[in-house]
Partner chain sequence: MKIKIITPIWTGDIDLKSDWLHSTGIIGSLRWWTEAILRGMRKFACDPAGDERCPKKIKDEMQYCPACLIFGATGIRRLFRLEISGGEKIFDGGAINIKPQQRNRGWYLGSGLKGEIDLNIIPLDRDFDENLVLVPLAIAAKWGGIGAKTQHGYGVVELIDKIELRFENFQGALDKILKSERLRKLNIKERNDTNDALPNIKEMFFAKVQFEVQNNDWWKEVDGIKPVSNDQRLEKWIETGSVPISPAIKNWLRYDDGKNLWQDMDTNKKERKENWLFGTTDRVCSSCYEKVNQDRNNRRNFWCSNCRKSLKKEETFERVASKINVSCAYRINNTTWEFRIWGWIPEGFQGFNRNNFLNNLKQALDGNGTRTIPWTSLLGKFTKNHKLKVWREFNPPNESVINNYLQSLLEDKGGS
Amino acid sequence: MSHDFYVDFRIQRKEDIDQLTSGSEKYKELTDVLSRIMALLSAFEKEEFRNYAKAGDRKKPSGLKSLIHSNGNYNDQLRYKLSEVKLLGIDLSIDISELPHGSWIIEFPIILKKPFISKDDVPLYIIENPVRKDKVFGVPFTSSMAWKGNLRWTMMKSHLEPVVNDPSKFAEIRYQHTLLFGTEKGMEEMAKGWTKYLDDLCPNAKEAYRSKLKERFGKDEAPSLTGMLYFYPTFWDRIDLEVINPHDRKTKTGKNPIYYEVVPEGAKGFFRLVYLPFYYLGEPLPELKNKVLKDLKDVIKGLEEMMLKYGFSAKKSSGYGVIENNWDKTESRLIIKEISDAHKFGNFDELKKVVDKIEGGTNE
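In the form predicted together with the partner chain, the structure of this chain alone:
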């Protein structure tokens, strides 16, 4: 006994891969599917087994393909893991009763219409493209950072790009986005990254935007600030394996198939977003209400575009990462603290109507 996982369960023969896949012989004690997937790693050492460890062969699926796709072993285990997550109170609804006036929460179940892909940051895996999984439970998830990044990008597309010819409006919306999401990446003496991109997108709005920040925060330099939106991770209930097989241009045949893990279409998760209007606190209630509702409407528009049109995953330009615009109404919730009670909605149109009613003063 070496007390080293990868040495004890090392793959030395092709048969080891089959035994590992089925959980027999020395691999019997590896009851956790993710551990068996990690143990596949030692097949990397031998080139002749590498592809077999990924998918088996034409006659017989084995390795990762079996564990994730053919046998559905991972999905069986995900159900158990998700119940553990719930039991520990990790993926539950958020209580906003202690938050300031005007805070709001949007939450609703989401069902994937097209697969979702993200890239995990594990240093070694048997394929190049593992889907991002929670480190503790091994459940595939969309991190809160991913939600934030995707929503900010989508709101730039849907709110900022259409007004590039109107610098004052551009500056105003860019400022609003900064309050919602926090300081832009690249906001340095020599602008780079996101900031440079937006500066270049509408150069005439550059100074107006910076002036607004300085005016609001009373400093010479634009400060580092946190955004008013708080994102939560989405845990998915299914995982699957897909393949892209780029065709050699000379032989017109598939060459070096690229395997990638996905959360497949039909998988269910939960989206939660909380907003705290701390940059508007102290303002008179009608004014606060106007600002909060404006932010809410803009964010909903962004969410709708992100989830139904642009997608929120890797490979989104290939159509991945969009959801069904129809969910279980009873599981949804919109509450605006001190402004509106809880409302239910079954799709984005209903959500927008709810907000219109709240804005019109009919809180029903």
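Next block: the form predicted on its own, after the form predicted together with the partner chain:
Chain alone follows, minus partners and molecules.
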């Protein structure tokens, strides 16, 4: 015993991959599927075994493909890991009772209508396209930064692009998005990245937008701002393996299948978003309420388009990463501190009606 995981469970023969897949011989100790998947990495040193470690061969499925598909064991373990995550208080509802007036929380369960794809940042894996997983629990997840980036991009599409011919309105909405999401990337002396893209999208709004920032924060240079929206990761309860197999134009056969992990259709997660109106604190309650509700309605519109239309996954232009517009109403919650009690909703239409009632003063 060397006390080195990759030495003790090193793969040296093709039979080792089969034993690792079935959990027999020296691999009996590896009861956790994720540990067996990580042990597959040692197959990289044997070039002749690499493809077999991914999916086996035509005669015998083995390797990663079998580990993920074997009787649903991996997904059972993911659900067990999720229970540990909840037990530690990592994926639980948020208490906003100590937050400022006007703070709100939206949370609801989500079910994937199309698979979700992401790219993990591990330096080595048995296939080139692993889905992103939590480092401690090994559960596939959508990070809070991924939610933030996708929602900001979606709100640019749905709120800013339609008003590119109205510089005044464009500058006003761009300023609102900065308060919601924080300083734009590339907001430097020489604009680049996201900032340059928005400058070029409506050049006549550029100076008006910067004047609003200067007027609000009293600085000539671009301020470094924290946004009022706080995102939380979504942990998924399933994982799957898909393959594309480009065919040779002459032989019409596929030679180099490309495997990639996905969170499959039907997988369940939970979405949470918290809003703190700290840029509006000190304003009279009626004005605070108006601004808070306007932000809420705009964010809900962005969420609806991101989750039902544009997607929040890699390859979203191909339809990946959208959800069912129907969820368990009893698990949902919208609450606005000092403005509205908790409300339940089962889809985006019901959520928008709830906000309309709150805005109209019928807090039912």
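Rigid core (definition): largest C-alpha set, two forms, superposition within 1.5 Å. Treat the numbers as computed from the prediction; the structure is a model and nothing was measured. Numbering follows the first chain given and starts at 1.
Check your understanding: Aligning on the rigid core, do we see the C-alpha of residue 246 shift 2 angstroms or more between the two forms?
Key -> Comparing forms between the two forms, the residue 246 CA shifts at least 2 Å.
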